[in-house]
Amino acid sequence: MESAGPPHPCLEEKTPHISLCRPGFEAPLREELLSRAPPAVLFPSPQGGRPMQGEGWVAWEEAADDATEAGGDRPLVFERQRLPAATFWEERDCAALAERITRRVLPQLAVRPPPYALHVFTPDPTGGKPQGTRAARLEAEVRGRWAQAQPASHAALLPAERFRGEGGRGSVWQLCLLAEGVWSALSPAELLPELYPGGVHRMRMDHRAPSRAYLKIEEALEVLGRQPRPRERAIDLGAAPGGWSYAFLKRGCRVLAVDRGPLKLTGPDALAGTLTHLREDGLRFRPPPGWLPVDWLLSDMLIPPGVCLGLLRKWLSGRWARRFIVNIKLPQREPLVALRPVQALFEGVPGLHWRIRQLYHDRREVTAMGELPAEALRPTKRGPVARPRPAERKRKKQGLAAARARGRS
């Protein structure tokens, strides 16, 4: 059976990079992907001069004639993973499209040296039991067909879990399917921002956790590559019901929780870590200077961008966080021009490394994850100036005036 090329003229010459989104932020990410440095070039679909792109994904091509480095030194803030160089096939019998795709693409792989990794997915992970089916059988295909064509001394194509304990390195084949065919890309894997099939990372809920914000935190650990150490302190402001504080608390962390609302944490005694509740506004709240600088500025309260950016940069000015975990809630138009005030804070901060992505568990929303170094921590002479409280003003007054009278008289 011979091979299937694609299925429009204009990709038998031009392989896009497809770049893979939430289903609903698709001009974001084209946004982002016409303003990145290389800039891109969104891909003309053949039916016009519209860009080719589909629900999830969007396909583009370097400005520059360099087809091999989809370039980009910093993660796209809504782009969930990437497929360099793909080839759509139009097939939509999965026997029929494994024969097909593998007889073109394992005589490239095995001529790779290993580990290999076989991604299959679809652009939305929750489009429903048909799709995932389909994906899971062409999977079964592609294996089967590996399997005979290679001897058995030879690499297999690991399951993703498998490949990233090898460290990131070797090539990955990806399939993304489509209900009329398949886009196929064999890259290595450092072209990839991320190594979970279709950029998902699919936590698991703790049954004890009060809230499903618990499944974001722990995305958030996952895409930072730091997990909390016990005895380390973490202040979560607009804590309730205690998603967030509960991923801290069971590693043994010492939590702040700051919010006016009741938390539901079931026996929090039992956890590992302490936890202190102050019935406070998480937006006024100012660390305690026993506790400067903490480990972990933790916040997911529902605020505008423009509330979260004078947030972030109190305590950025304030040297008060080692690292920081905020979530950002996006606006219902151009959230990307919402960003753009973030992004522009955290490139003056001197030193601080950081990353603003769109997770898996997040909705309408994107995380900003930050670490500052130990020499941008170093206290000043003064530290951090706590404002006076309003009764604490009232008294101070009251004092000057006092003083003032004695002074006359």
Ligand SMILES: C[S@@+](CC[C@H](N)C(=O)[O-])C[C@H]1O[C@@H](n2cnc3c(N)ncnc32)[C@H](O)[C@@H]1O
Contents of the next structure:
Amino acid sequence: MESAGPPHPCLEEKTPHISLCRPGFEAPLREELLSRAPPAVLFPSPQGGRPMQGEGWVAWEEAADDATEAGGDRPLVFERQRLPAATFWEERDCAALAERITRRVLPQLAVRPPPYALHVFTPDPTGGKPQGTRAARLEAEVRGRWAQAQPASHAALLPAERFRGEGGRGSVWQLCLLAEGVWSALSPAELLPELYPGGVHRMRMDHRAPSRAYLKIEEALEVLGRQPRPRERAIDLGAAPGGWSYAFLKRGCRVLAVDRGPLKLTGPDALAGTLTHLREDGLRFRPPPGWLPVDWLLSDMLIPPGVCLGLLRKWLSGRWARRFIVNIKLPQREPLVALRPVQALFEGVPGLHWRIRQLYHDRREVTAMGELPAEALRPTKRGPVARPRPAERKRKKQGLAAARARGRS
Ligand SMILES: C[S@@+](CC[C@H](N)C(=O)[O-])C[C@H]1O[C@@H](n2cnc3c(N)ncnc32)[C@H](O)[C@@H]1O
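So the form predicted alone is up there; where is the form predicted in complex with the ligand?
Every component of the complex follows; first up is the chain already shown.
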């Protein structure tokens, strides 16, 4: 192991936290940081030659003097990933950068219990080939130096995928590459909002899926940490052309797809699940009583956030669904303001586990996900979950059969 040498001057300075977001959403991310309690301190301009914000990232620090670690509060909607207490290394050449940082960080890493992960990325993962090539080169240089310094254990600097398999233990060394240099942070895995490099869950397209919206639902399921099981019941509002329905059908679910537009699923009968297409208005739709509570409410309707709030309120107050994945389209201005009432609604539902997040595959939209505990779903005499009387049940069943016959495509 090489000696650490004297600290680089930047290490003597304050080490801000770096939060990453989708490029173009720095303003709502800053707003979210400012609305923490106590509010974060942002850096409006470069500090000592270091850039303090850029496309897809924002630097900030805790307001309280004694706060040393970033974390603990509710995950932010627009934050993809965080580099807690990061140091900036000003150097453009990848080999020189790798040499300097590695000499400094490897001794710090070696005293931490394994496993270790190395994440090297740029703040804009869609930034094109030159950026990606530089990041790949820096990663290769750093791994090479690790191998030289630690020949016996260099395999312990795990790629992200293997590290995730270790159950959230260990330390992650993140290198966020900019044109001017690199932000570097070494942190316990549990301090990070994500164990994906740069917080990017890039999902693989399934060529049988009829739309790219399929990627959003796959990512949402991964973030939620719960996969649909065979025979679970899903209601997909705004389903056409059918990417979300496809994701549930291929897992063997029973799907009610609600949309006036046509579904473009090829060979749905060959999929493991069953599909019914209802050409109805998703906002007026009420789940068939025999399906209550449904296992999944899905909604990707193109509706304003205020309308989406009304939909969520109706489904939550009725206890109509065990869990939900609802995409919220953002207005051009003040997206965070539009989300506040939704957050307030979720806060007010006892026992609800929820999260709102701008996924990697989300564009000008965010995804709200949640799950109600079993006790919150117990039928009550007055609540809409209470099973209807037999005569009413029969009438509603007939209604559903008629609707199916009308709407089947
Ligand atoms: C973004 S697309 C949904 C894509 C879909 N999730 C997929 O995976 O292919 C939005 C859909 O919402 C539907 N939509 C908008 N308002 C609706 C409403 N009130 N009721 C039902 N569908 C609606 C549109 O017809 C459109 O097909």
